[in-house]
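Just one chain follows, in the form predicted on its own, and it is written as structure tokens.
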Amino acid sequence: MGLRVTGRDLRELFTDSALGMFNLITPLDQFKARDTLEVLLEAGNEEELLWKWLRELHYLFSTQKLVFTEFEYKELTGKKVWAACSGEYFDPKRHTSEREVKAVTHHGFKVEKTGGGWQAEIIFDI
């Protein structure tokens, strides 16, 4: 399953990509920003950084069942993201599951600067 995400800047691109991924897993309107966890990652360029970002958030969901809905960026450049990610633990008694996202793939993954900002194409293994 794929997403094409656009953003006026990297913050919007990273936020909307993460929200898109989580919304594939579960409807986000069921969640509140109750718990916060910091994420710090570095990479060689924007494309690698976005891929690592989504993989880390997916890992936190897979291992801890955290669904993030809000992101406060302390630093975001083309090579580093440092963010406070807020969300809630997935509880099958209160939340519904849409589908299982198994992985963020490299296949077809692309990030590019456009005239209006940024665009990403992301493929998820479901």
Given for the second form:
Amino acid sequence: MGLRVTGRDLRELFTDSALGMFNLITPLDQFKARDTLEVLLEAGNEEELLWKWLRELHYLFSTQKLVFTEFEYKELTGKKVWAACSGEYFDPKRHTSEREVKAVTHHGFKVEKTGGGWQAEIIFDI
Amino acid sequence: MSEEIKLRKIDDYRWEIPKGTFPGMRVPGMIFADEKLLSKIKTDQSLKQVANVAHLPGIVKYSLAMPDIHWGYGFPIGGVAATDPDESGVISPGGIGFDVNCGIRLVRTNLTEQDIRPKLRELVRQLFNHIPCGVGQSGAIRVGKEDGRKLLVQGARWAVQHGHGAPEDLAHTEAGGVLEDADPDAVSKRAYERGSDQLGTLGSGNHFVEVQAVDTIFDEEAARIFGLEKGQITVMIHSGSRGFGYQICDDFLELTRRALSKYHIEVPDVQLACAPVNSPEGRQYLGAMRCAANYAWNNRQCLMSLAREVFEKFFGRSWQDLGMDLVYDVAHNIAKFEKYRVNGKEKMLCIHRKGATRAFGPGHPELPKDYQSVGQPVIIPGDMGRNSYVLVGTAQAAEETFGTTCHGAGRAMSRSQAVREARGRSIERELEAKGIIAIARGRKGLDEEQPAAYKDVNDVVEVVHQAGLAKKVVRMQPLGVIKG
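Next, report the structure of the form predicted in complex with the partner chain; the form predicted on its own has already been given.
Following is the full complex, with the preceding chain placed first.
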């Protein structure tokens, strides 16, 4: 299952890609920004950085069941992301779900600068 | 639409992609399909993927594709590749898939459709309530660190020793439910974390537990030996290695991507990332992959135990009294070392099966005594609205496909397309009108998994039957299903 995400800047691209991924897993209108966790990652370029970002957030969901809905960036360049990620723990008794995402894949993964900002294409294994 | 690839027709069920079709192909591709299935196969990129797999170092004879082939990450789903470690043959995590040892098991009962039809909805509801399924559901079976390592090495024997099932279940599990030489030290911390609370959980997507009735017998003798008869209720379980296996695949796709340049391996798609079987990276992946395979066999063993508990409570009889014996358990995403004759010499080959099922014929030494005379049961699930099958392996499969046949119906529609097609409809009510009770945890589960999203399993099975890669034994019809 794939997403095409556009953003006016990297912040919008990173936020909307993350929200898009979580929205595949569970409807996000059920969650509040109750708990915050910091994520710091480095990479060689924007494409690698976005891939690492989604992989890290997916790992945090898979192991801690955290669904993030708000992101505050302390630093975001093409080579580094440092963000405070806020969300809520998924509780199968209270929250409805859509589907399990097994992994963020490399297939067709693309981040490009466009006239209006940035665009990413992401395919998830379901 | 797929890039047009010229196929050479061998016969009504065999199509070759000649070796010279793309520069760098080391062997030809071979697709088992009829005209009808081939026209569907041509709508995605899977034929190109068959040709891509033919580039792998050390690949032997053919890059093979079963009739349920469809597009996958790197390797097609429904693909089979044998590599020769003595000829720099490689192991590729993409040739096994994210869900290592995803597989199917079939449990028989001595119940008939008349026994359960009046209370079917309640039975399915109790299965849904008792078996953890869907996003974020934890399993009730918690495993400590030391015990976790034992589980990864011992395979399903661990589950049986901990009260989940009986020793005779192991004889009816492929490889006895364990791959030897699993290496818990090759597994990342993240994989351990992701697998820590998922033992005995079904997952979501195409995983399910289904209550079925046998509706047709094709081979009386084999059916008798497998303990199957017309009208009998069976329970089918489809799941794999859960987050533990997904993480292992993810970790080693990264490692083998780096190995491509180290070993000067050129592949047409980076998702065919691989490493020589006889390299530190190859050995490390094999050690971790075997842990994931063993986790999956424990998982299906625990899921079967949970299903037996539901039936025991529901009917007030023990599972032994209900005749709930395991017919067989097969893996359909796995790599194994098996011996085959290549150019007149017996060779130990690394067989990648991704969405493909082992199908050993009669007399194979790996089969349990009671199945020696007929061959291995091959369990083939269909979609929620049509049929499932039990086939039996053949000696011909050993000659042609490294002892392999199809694994299911194969998707005909993407998940997004299936959701679009389901708009304004209730798949639950459509199934109910056919007498099938379906309960799913995820809101889109039934839409994405609707029968029309899959090819007709009857067509797929007919091809492998006619081509001699497995023979039909019995067919089941679905009565009730739970999904994540």
